[in-house]
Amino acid sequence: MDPLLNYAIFFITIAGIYAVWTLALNVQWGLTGLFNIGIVAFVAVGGYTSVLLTIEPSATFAGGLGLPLPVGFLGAMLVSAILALLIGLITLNLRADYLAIATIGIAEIVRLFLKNEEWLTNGVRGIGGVPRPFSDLGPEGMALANMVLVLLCVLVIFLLVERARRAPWGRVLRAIRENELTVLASGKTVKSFRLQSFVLGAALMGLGGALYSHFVGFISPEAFVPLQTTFLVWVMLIAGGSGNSKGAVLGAFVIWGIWSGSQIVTGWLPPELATQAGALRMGLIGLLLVLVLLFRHEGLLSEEDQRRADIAREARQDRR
């Protein structure tokens, strides 16, 4: 396969996985206003769950049930959702800033658990030989099929999130985000709706973690770094447009393109500065976030744009 085409497939696949995570965060923050800074915890739990369910048994760690990949994906969503449910029952009564602090702490607990509980995760050595979807198609066919699988997941999640956003359930979530006291006064159980949103978003993050682990074929605690997961996903959502599903997907592809391009730029640095490349790339993304907040705080595709499109579509339906 042409190297440029091969890289394009890799780029689209990774950007698509980030789009899954960004859509999940859009459910929690964009629709409901839940300030989750522990995204990497749900991603890692989903990834490890799917790997342990689908990989062949091993003498070095527990698990290894050898189940089909779809079972692994469903298991990743289920375990991430259960973790979110347990966390949400304790923390969702907290204000946004305290919820953010709580989720940071939980993400660190999960990271240390994955790193130290070698009987389950093989510790820092990680787990190799992770089953990869479509491996019988050969390297080129597998890469292409993986890309299609990820894009299909993005499309299905996008359609489901959009359907939920337009439904009464989604309108309640947005009302909670805008004015929680008003929703309480109308008789709605705010905590229940916040919990549903938190659990749904976490389940989707777990699915994204499973897609990533099986695409890479290896999993270790070092693969789930907060700066490259939680921070990038937040930048993608804010840059693309919080509350707008199209903006969430667009932000994932644009920011991943800039992140990937910055690797080329930092490759031109003199050898004595090469060790600073990672920090420079993160600084570039941080600067981009500041510029977005200063000059286009609503993102590339704002929620207001989506609201106008909804009104226009409903008007067309009324005329028919």
The other form holds:
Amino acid sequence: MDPLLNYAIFFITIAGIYAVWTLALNVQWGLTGLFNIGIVAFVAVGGYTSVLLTIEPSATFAGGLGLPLPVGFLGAMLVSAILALLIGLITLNLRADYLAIATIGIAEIVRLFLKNEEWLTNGVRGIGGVPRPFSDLGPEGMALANMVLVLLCVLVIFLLVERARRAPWGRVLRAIRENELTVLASGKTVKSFRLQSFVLGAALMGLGGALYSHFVGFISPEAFVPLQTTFLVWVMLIAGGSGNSKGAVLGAFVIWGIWSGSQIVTGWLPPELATQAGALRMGLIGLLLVLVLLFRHEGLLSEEDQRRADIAREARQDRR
Amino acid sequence: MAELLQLVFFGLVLGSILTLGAIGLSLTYGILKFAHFAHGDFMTLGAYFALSLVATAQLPILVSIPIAALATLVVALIADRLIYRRLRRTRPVILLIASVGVALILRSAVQIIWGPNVQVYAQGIQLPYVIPFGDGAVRIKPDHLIIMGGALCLVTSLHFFLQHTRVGKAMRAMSDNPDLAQITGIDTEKVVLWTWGIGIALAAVGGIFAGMDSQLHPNLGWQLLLPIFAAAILGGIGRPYGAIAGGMTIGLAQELSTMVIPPEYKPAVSFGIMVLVLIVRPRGIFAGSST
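With the form predicted on its own done, generate the form predicted together with its partner chain in the same format.
Expanding to the full complex; the earlier chain stays at the top.
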């Protein structure tokens, strides 16, 4: 197959996985205002859960149940959701910043756990030979089928999130984000709604982690660095437009384009500067974040746009 | 017994470093009303400024400390002018996200300027004082004494500043009740500037001490961020005296924990304590008593 086409398929697949994560963060931050900077924890937990459930039994680590892939994906969502439930129960009725700090902490603990509990995770050596979806279709067919699978996931999640956002449930979430006391006064259980949103978002992050691990075919604690997962996803959502699901998907594709473009540019640097190039890209992410906040904090597609579209749609429906 | 005493000593050294970071974090949190996630990376920056002074300009470390702290302060004030001040009218959480961006920029700059490798202030092994104690001995390095002595001096000066100067009193007032402070005619912009100054200068010194305690690397401050936040929360946000108690508690707990849990999980201890505090006394152990 044409190498350019190959690259396009690879690009769309990875950007699609990021879109799953930005949509998940959009539920937590965009709709509910929950500040999660430990995205990587839920992604890694999801990835490892699915891999350990589906891989063939091994002598070096305890995992390896050889279950079918869909079971792995469901398991990933479940375990990530349970982790989120535990953190949420502790922190979600406290001031918002505490959740942020708690999520950093949980990301750190998950990293330490994956690194040190070799009996379960094979430690820093990681786990190879992860079963890949559609591996019987040959390399080209597999790449294509994987892309379709990821895009299908994005589409389903997008429709679900949009449906949830427009439903009374989503309206309560947005109301909590804007003014918690008013929602309390109207008799809603704020903490329970927050918990639901946090857990739903975390489950989707876990699903993204499983998609990613099975796509790459190898998993290790080093594969999940906060910079590439947590912060890149944050920049994607904020640049795309938090609170706007279309913006979340758009942000994932645009920022992934910039990010992989910067890799091509830094690839021209002499090899002795290779590690510096990584640092430069980290600075770029930080700079992008700050610039977006300073000059277009509502993002490419703002929530306001979406709200207007919603009102127009409702007006059309009334007329009918 | 000697082993326990040694761990307590290490705990006090770590506690001194954490305290210096936590005071600034707690003050900025209390007065500027946002969680400053770049605080750890300002510690890194201070440590590397001192490295340049020690390694390139051949200055003794004690002379380098104030110069490095001042240089870090200048960077912080530039960040405040260019970024934070423009966002101060928005919601605090926007400032928080911006500070995460600042943290990434700082870390990237440190790595580009000074390189990604581990570095030290002084080559070679420092001979420790060996103090026989019971069945063993306690080893104390001269650097450890500088760290503890330095932290003690700074904390004492801060105490006098907060209790006996006009600006210090205004800071405490603003931290306790910002609205009331503004009504009484306190110049809030001035207080904000002083808060930045003191918080960042202490953080820079804490970063240098952390580098003296072990080594310098670009992630130095980011890794300290979690224990520092734990210390600030433990002491109650906006309470400098609480931050001291919190810093010491976390430092001791992290070192002593190695007696019961595998040392790989040492960084998780501060998180455990923080979660415990959030469940039992979400406003901090020392909340309620006024500053």
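What we label the rigid core is the largest C-alpha set whose atoms superpose within 1.5 Å from one form to the other. Numbering follows the first chain given and starts at 1. Keep in mind the model is a prediction, meaning the values are calculated, not measured.
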Rigid core superposition, Glu272 Cα moves 2 angstroms or more between these two forms: yes
